[in-house]
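Just the one chain here, laid out as structure tokens, in the form predicted alone.
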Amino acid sequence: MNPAALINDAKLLSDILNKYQNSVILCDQNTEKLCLPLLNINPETPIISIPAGETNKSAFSLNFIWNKLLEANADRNTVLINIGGGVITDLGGLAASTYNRGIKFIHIPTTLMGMIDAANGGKTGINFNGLKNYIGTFSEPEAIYIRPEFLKTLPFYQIQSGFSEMLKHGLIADKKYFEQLISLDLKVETAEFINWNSLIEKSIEIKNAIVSKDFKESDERKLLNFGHTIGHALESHFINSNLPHGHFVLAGMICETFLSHTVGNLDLAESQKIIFSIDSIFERIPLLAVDIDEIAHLALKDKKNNAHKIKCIFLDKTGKASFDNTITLKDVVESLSFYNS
């Protein structure tokens, strides 16, 4: 695995990027406006810019990027530099890993979610037929450069989104880290005073420790999907909403913590404490009765399922989780009803 490098010096990052003579930049319209000006990149470098948002994580966008690479005369010596959040790094990674049967690519994540999760681990992907991350590859970037300064360009809800995956890392692997996170005063007016560098490094350390043992997600890496079985079903249902990925993961973590007790072995008091901790930081997503049935059936199509059985991550206790737990459609409905109560 290629470890992520935290870079706080803007000139240093610009110097690194300008060493790649044959490169193309992929970004979205937000990062083109807010982040590219913070980097002194060679103005002759071709830029591919797409509209921002989850709805653009699609086969249409993938085809658009391939065509733009072709127009830029990109070949197997070209490096695609992906500057953006999880949509850009997932999409750019897939474009690079398939164009000319694979060209090198670099990630420069600009969101908290991208820095601590999406850009790390070698997963690429697009959404397909309304299903989250259904088409993709396992392909590692040449390098990952993280500049925490980009967090200042984000709206607060994007900080919350990334924070959700940090909570996940603590819940599945490090109780002390989880307790440290929930003790933080995460508000609009306090977010800029949090020591994000150390938290980003800790989350990357946890994720990389798991991924290094199981790159293709056949075993232990599945733990990183905690909250994502039901979370992805929720996100697929609300695919055209403006809510970012992390808010659906949070909802999924509440549902899967509930199931960790009702179906699994998590102590009731501990499950209540975890759910209360999440609720004290985030508001729940309002659901209608009709939503619950539709979301539950989307869980039947989750790409992690096996032999048409819904697979889920359970917490055994705070900081320890288990994978390949089977749940039923009824379990999903009950967890969503609990979430909506």
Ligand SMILES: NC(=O)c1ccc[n+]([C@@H]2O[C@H](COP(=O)([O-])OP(=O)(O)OC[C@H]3O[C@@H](n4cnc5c(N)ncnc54)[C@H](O)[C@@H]3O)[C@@H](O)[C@H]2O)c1
The other form holds:
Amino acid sequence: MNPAALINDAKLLSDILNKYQNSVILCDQNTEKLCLPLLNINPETPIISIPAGETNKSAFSLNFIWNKLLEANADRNTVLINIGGGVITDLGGLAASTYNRGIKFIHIPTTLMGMIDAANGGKTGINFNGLKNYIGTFSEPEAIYIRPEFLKTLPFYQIQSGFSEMLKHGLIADKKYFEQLISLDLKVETAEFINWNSLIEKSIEIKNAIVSKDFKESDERKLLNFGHTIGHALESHFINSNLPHGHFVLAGMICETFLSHTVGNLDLAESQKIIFSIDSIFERIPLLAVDIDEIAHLALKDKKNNAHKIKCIFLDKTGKASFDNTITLKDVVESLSFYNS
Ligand SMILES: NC(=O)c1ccc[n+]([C@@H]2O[C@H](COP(=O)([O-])OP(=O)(O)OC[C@H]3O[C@@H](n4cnc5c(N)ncnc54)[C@H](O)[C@@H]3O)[C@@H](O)[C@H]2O)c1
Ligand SMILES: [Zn+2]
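What would the structure be for the form predicted in complex with the ligand, rather than the form predicted alone?
Expanding to the full complex; the earlier chain stays at the top.
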């Protein structure tokens, strides 16, 4: 696994990138405008730019990128440099790992979500037929370069989105880290004063420790899906909303913490404390009865399920989780009703 390198020196990063003679850049319209100019990349490097947003993590965009790579005469010696959030690193990783049976790629994550999660761990993907990340590969980038500087232009609700996955890292693997994150009292007015460097490093360390034991997600890596069984179902249901991924994960973590107590072994007081902590930082997403029914059925379609059983990650306590717990459609409905209460 290629560990991410945190680089605070702008010149050092542009020197590293300009060493790649034969490269193509992939970005979205926002990162092209806000991030690319800060990297001082050779102006002759071909740029592929796509519209921003989750709906563009699609087969249409993948086809578009393959065509642009062909136009740029990309071959096995070409390196695709993905500059953006999780949409760009997931999509660019998939485009590169399939074009010409696989060319090299580098991730430069520009969102908190990308830095602490999406760019690490070697999963690539697109959404397909309304289902999250249904098509993809396990393929590792040549390198991951993280520049926390990029967070300065990131809207606060996107910071919250990345923060949700950091909370997840604490909840599944490190109680002290969870408590440290909660004590930051993340607000729009405090976010810019947070020293993100050490937090980013801690989250990557937790994720990499899990992924290095189980790259293809046969067992332990499933722990990283805490909050995602129900979170992905919510995200698929609201696929055309502008809410970012992490906000659905937060909702999913509330539901799955509830189930960790009602179906699993998590102590009631501890489950309430966790839910209270999450609620103190983020607002809940209002749901209608009809949403709940459809979301529960979408949870059944999650690609990580076997036959008709829904598999879920439970917290056993704060900082420790277990995988392959079975829940029913009724459990999902109850957790969503609790969330909505
Ligand atoms: N592969 C994995 O292991 C993994 C893990 C977590 C999430 N993901 C995926 O990542 C995606 C979510 O990633 P995301 O939250 O980064 O979303 P995103 O890539 O859509 O970025 C969010 C928004 O921020 C903009 N943006 C990016 N950098 C910016 C900057 N520095 N300043 C201002 N605006 C900026 C983007 O243009 C976009 O509008 C989801 O598709 C999710 O499934 C993948
Ligand atoms: Zn996630």
